[in-house]
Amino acid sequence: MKMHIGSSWVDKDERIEVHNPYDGSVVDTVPRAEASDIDHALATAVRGAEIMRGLTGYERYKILHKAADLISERAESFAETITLEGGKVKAEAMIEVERAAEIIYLSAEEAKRLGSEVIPLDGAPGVTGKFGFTIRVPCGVVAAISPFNFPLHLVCHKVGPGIAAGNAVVLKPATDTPLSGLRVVEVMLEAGCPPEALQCLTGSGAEIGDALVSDPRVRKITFTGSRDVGEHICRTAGLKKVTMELGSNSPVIIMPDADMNKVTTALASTGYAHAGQVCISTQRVYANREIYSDFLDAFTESVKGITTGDPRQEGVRMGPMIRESDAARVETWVQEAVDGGARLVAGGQRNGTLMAPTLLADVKPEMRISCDEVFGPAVGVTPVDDIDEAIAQANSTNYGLSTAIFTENLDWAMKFALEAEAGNIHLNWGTQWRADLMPYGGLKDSGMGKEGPKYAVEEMTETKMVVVHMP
């Protein structure tokens, strides 16, 4: 595929291969962008921002609604692209496409809702004869940097609100999975988006990222990725608005009164979907000692029942990791934990990019498999004595994206909701759950700002205060 810069599709002599992570075959190639391409894209985006500013909310709504229709109509084809470039199993790929279309539909509705607010200035002491109101305006040029693990879904969470808010968007999709993002650009243009308003640069973030985020023509940055890269972007960007959706090592607490069938069903899904390569995957489990052994027995059977293999095949529930180096890292962390005294009760083996669904018991909080972000199909379980210890252990991390508890006790549930240090809190489900209309974001090192079209549009607009001084 080609990248979209200026107002056209552009090729380059130097190209990057996009590989199928399961068998290493070449799915396609994309151009490798360079510095001159960034300047061209941003210069065009500045013009595109002016064009977008002139469109009515209803005109932006029609563009986005049509784009969502096109994604829905081409769902099978989009899902195939996700599976080929990202290794996601077919069922999960189809869900991603359905959610991506919904994000664009939601963004279309938000395009019609950019309103103003009357400010009661006479509520201030001594103020009379003043009338105040706000105006929300687009930021201008938005740099959108998306990760490999949801190559369609997370692109739509950035492009949809960016266009809805009246901005121009410069998209930088993940180097490993750029094809889905390029296809989003295709349908947006087909739906009537001005070509100047949507640029897509393909290439290594290490090579072009700094030049893109530091450029003064960019007013807003929305990034999803690792904590370290997010911090680097914030340091490099300068005085810009930023939304950072970063890493996590999401904890789940299991209390003695938990419904064990619900627990094992939820954790098998939330711990191992997309081979654990989800920022809100369940990673740390704190099980009360009263039910610790029973939980491990039940959950071990669930984990062992997860079939792995070619994600294109029916019946396969977990495919490969995106790169063999990532699978090897997870394997190393698992072995380190075992060497340190943890018990391997399921999995632990690796075959190329395929890392077996892995479950570790008696994990110590200081082990890397617990305190860092594993971002792979490995879950560690630690025993705890009571709710206070469980919450303290769950909070003992620099991350704070998603956390969960299983209990039927209202007091425990509310104590957890109030004291848990995370942006997303789940009662009686695992940590990996998200409705695309909700405010989604993290605390602490897991980021800043919120996604979800309504909230992302707020992040991608700026407020002007107008005061009328009446005689």
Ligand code: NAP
The other form holds:
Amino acid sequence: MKMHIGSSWVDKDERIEVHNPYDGSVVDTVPRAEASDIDHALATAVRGAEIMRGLTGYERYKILHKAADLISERAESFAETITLEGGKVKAEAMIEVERAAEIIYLSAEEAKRLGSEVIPLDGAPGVTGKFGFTIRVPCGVVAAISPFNFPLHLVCHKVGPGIAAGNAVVLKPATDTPLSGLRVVEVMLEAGCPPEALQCLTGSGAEIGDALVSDPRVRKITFTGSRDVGEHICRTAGLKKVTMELGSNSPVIIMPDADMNKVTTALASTGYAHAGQVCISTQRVYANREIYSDFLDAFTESVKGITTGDPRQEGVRMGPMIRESDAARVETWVQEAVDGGARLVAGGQRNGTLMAPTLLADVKPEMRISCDEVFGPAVGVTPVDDIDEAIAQANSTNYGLSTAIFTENLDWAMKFALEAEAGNIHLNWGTQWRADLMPYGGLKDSGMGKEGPKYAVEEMTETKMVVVHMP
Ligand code: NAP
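Rather than the form predicted alone that you just supplied, could I have the structure of the form predicted in complex with this ligand?
Below, the chain from earlier opens the complete complex, with every other chain and molecule after it.
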């Protein structure tokens, strides 16, 4: 595919191969953008922002609604692209497409709701004869940088609200999975989005990222990706609005009264979907000592039942990791944990990019498999004595994206909801659950700002305050 800059589809002599992570075959190639392409894209985006400011909310709604229709109509083909470039199993890829369309429909609705607020200035001491109200305006040019693991869904969480809010968006999708993002640009243009308002640069973030995020023409950066790249972007960006959706090592607590069937069903999905390459994957489990052995026995069975293989095949529940180096990293961390005294109860072995669904018991907090972000199909279990120890362990991390507890006891559940340090808290389900309309984002090193179209539109607009001084 080509990239979209300067309001047209552009090629380059140097191209990057996009590989199928399952068998390494070349799926397609994309141009390798350079710093000069950033300048061209941003100059166009500045014009695009002006054009967008001239569109009414209803016009933005119509564009987005039409784009969502097109994604829905082409669901099968979008899902195939996700599976080919990202290795996601078919069923999960279809869900990603349905959710992507839903995000664009939600964004379309938000385009009609960019309202303002009357501020009751006479509530301030001694103020009379004044009338105050706010006006919300687009940020202008938004740089949107997305990761490999949800190549369609997370692009839509940025492009949808960005256009709904009346901005021009410059998208930089992940180099491993750029095709879904480019296809979003295709449907947006087909739906009537002004071509100056949506640029998409393909190329290495390490090579072109600094030029994009440091440029003063960019007013807002919305980034989803790893903690370290997020921190680098914040340092490089200077005075800009930023939304950072970063990583995690999400914990789950299992109390003695938990419904064990529900626990094992939930965790088999929330720990291993997309081979654990989900920012809210369950990574650490703190199981009460009273049910520790029973839980391990039941969960080991579930984990061993997860079938792996070619993600295009019906019946395969878990596909490959994105790169062999990542699968090798997870294998090393598992081995390190075993060397340090953890017990391997399922998986542990690797074949190329396919890492077996892995379960470790007796994991210690200082092991990398516990304290770093695994981003792979490995879950570690640690025994705890009571709710206080469980919450303390769950919170003993720099991350804070998603956390969960299984219990029927309202006091424990509420204590957890109040004391858990995470942006998303689940009672009686695992950490990996999201409806796209909800406010979604992390605390601590998991980032700042919220996504979900309503909240992302707030982040992608600015507020002006108007005061009328009446006679
Ligand atoms: P990543 O390596 O941080 O890359 C994310 C994006 O940043 C890619 O487009 C990458 O481009 C780009 N990038 C790399 N260096 C850059 C730089 N110096 N300046 C600007 N952009 C740069 O993350 P990933 O491996 O794709 O995704 C996995 C991570 O994303 C995990 O940590 C996961 O937890 C996190 N994540 C978080 C959420 C959330 O909602 N909180 C959701 C999904 C994923 P290249 O591909 O060209 O390197």
